[in-house]
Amino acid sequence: MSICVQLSIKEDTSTPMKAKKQTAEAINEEQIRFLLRYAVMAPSSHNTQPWKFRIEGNKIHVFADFSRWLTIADPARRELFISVGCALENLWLAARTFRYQGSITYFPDPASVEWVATVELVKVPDLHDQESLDLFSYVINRHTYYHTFQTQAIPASVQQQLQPWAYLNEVSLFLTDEISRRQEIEELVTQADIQQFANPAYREELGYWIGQSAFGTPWLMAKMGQWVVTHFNVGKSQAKKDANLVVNAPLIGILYTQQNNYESQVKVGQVFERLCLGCTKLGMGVQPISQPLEIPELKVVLASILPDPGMYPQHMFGIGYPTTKEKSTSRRSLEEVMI
C-alpha cells in the first residue's frame, strides 16, 4: 500500500473573536533562550547540529553553520538545510507551546544563504495550540533509531496518523510498505554506499565525525571506528547492513518538493521533525535513508518512484516499531551556537 498526501498549511487555533480578546506582551531574552534549548535538541545529518541563533529583541535569526556542513556527503546544503529546519520547527513548537505567538520569515536577506530564517514572537497568554503541546512533549524522547525494526507492519489506520504532520503546502509525503518498493530502496542504498566508500574523501569526513562520538558511540569506540572507516574501503558490508535495515523497515516515509531550492529543503526540516515527534508518540521510531539522495544519478531514479512526476525527492526515512531503546546523543550547549 502506498500513500501520498499534501495538505494546507496549519492554521492559528485562536479563534477571530478570542484573538481580540488576547494581549500580546513583550519577549525577553531569557525568556527567549529558554526556547532555544529545546530548538537543539532536533536531529540532524551525522548529528552535525549546523545551526546558530542570535537574539535581536523579540527576533530569533536562525543560521546555517557552514563549519559544519558535510561538503563531501552533501556538496548542494540539501542536507544541511534540512537539519536547520528541523531546529526551527523545535523552537516553533516551544514557542507555540509557551504561549508565544508569531511570524516565520525565510531567507530574510536575499544575499545571505547562511540566515536562514527569523522568528518574530509575542507572548499571548490566552493562546492554545493542542497539536504544538502535544508534539512538543516528545522533543526530550525523541531520537534518531539506528537498529533493525520489528517485523510488525504498520497498520493503515496509524499510518493515516502520519498524514496530518506533512501540515506545509510546499511538501508532500509519500508512504509505502510494498515489499517490491523496499527492494528498489534497497537497491539504491547498496549501489550509493559501495560508490560512496569507494570514494577516500567522503571516508575521511564520515570519519571525522565517528571520531567526535557523534553518533553516541564512547570516546575508544568512536576514536577505533574513525581510523577503520578512515583507512579501509569497507563498502560492502556497510551496504549489506543498510540494505538489511532498509528491506526490513515496515514502512518507508518520502518527503518531496515540486522546488528544489534551499527553503524547501528548510521546510522539509520542518516537516520531518513534526513526523519524527509523531512517531515518537505512536510508540515508533524514525530511521534516516540518506544514501541514494547523496548520489545524483540515483537520486533521479528514486525519484521515478515518487506518485508525481517531475518532483524532487528530499529526504527519505524508514518508520517501525523498535526492537531496542536508542541512547542520546550529545548536544552543542546554547552558548556555543549562539552569535
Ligand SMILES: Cc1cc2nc3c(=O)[nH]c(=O)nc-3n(C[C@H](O)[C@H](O)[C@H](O)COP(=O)(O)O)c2cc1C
The other form holds:
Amino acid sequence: MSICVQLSIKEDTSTPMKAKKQTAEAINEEQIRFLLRYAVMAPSSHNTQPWKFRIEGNKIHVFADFSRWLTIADPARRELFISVGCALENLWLAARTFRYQGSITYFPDPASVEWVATVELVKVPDLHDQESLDLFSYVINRHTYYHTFQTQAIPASVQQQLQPWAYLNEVSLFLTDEISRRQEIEELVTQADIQQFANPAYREELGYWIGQSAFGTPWLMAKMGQWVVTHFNVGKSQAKKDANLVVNAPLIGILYTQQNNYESQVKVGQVFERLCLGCTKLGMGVQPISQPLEIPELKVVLASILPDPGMYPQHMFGIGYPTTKEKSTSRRSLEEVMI
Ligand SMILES: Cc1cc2nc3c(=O)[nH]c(=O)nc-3n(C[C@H](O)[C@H](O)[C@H](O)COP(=O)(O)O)c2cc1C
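Okay, that was the form predicted alone. Show me the form predicted together with the named molecule next.
And the full complex, kicking off with our chain again.
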C-alpha cells in the first residue's frame, strides 16, 4: 500500500482565547536558554549540529553553522538546512509546551542564507497546546534507530496517524510498504554506498565525524572507526548492511516538496522532527536513508517513484518497530552554539 498525503497548515485552535482575557508577558534570556536546551537535542546529519542561536529581547535568531557543513556528502546543503529545521521544530514545540505564543519568520534577511529564521515569543499563561505537549514529551527519548526493525508490518491505521504530524503545506509525505518499492530503494542505496565509499574525500569526511564520536561510540572505538573508514574502501560491506536495513524496514517515508529551496528544506526538517517524535510516541523507530539523495542521478530516480511528477524528494527514512533500544548521542553545550 502507498499513501500520499498533501498536508495543510493547521489552524491554531489550541489557544483558549474566548472565556478569559489573555495577558501576554515578556520572555527573558534565561527562559529562552531553557527552551534552547531542547532545540539542540534535534537530529542532524552525521550529528554535525549545524546550528547557532542569538537572543535579542524576545526574539531568537536561528542560524545555520556553515563551519559544520558536510561539503562532500551534502554539497547542496540540503541536509544542513533539514537539520536546522529539526532544531527549529524542537524550539517551537518547547515554546508552545511552556506557554509561549509567537511567530516564525523564515530567512528574515534576503541577503543572508545563514540566517535561517527568527522566532518571536511572548508568554501567554493560559495557553494550553496539548499536541505540542504530547510531542515535546518525546524530545529527550527520541533517538535515530540504526538496527534492523522487527518484521511486523505497520498497520494502515497506524500509518494514517502519521499524517497530522506532517503539518506544513509546503511539504508532502509519501509512505510505502510495498516490497517492490522497498527493493527499488534498496538497489539505489547499494549503488550510492558503492559510489560514495569509492571516493576518498567522502570517506575522510565521514571518518572525521566518526572520530569525533558523533555517532555515540566511545573515544577509542571512534578513533579506530575513523582510521578504518578513511583508509579502506568498505563500500561493499556497508552496502550489504544498509541494503539489509532498507529492505527490512516495513515502511519507507519520503518527504518531498514542490520548491527546491532552503526554506522548503528547513520546513522538511520541521516536519521530519514531528514525525520522529510522533513515531517515538507510537513505539516506532525512524532510520534516515540519505545515501541516494546525496547522488544527483539517484535522486532523479527517487523522484520518479513519487506519486506527483516534477517534485523534489528531500528526505527519506525507514520506519518500524524496534528490536533494541538506541543510546543517546552527545551534543555541543549551549555555550558553544550561542552567538
Ligand atoms: C538530514 C539528516 C540526514 C540523516 N541521514 C542519516 C543517514 O543517512 N543514515 C543514518 O544512519 N542516520 C542519518 N541521520 C541521523 C543522524 O546520524 C543522527 O540524527 C545523529 O547522529 C544524532 O543522533 P540522534 O538522532 O540519535 O540524536 C540523519 C539525520 C538528519 C537530520
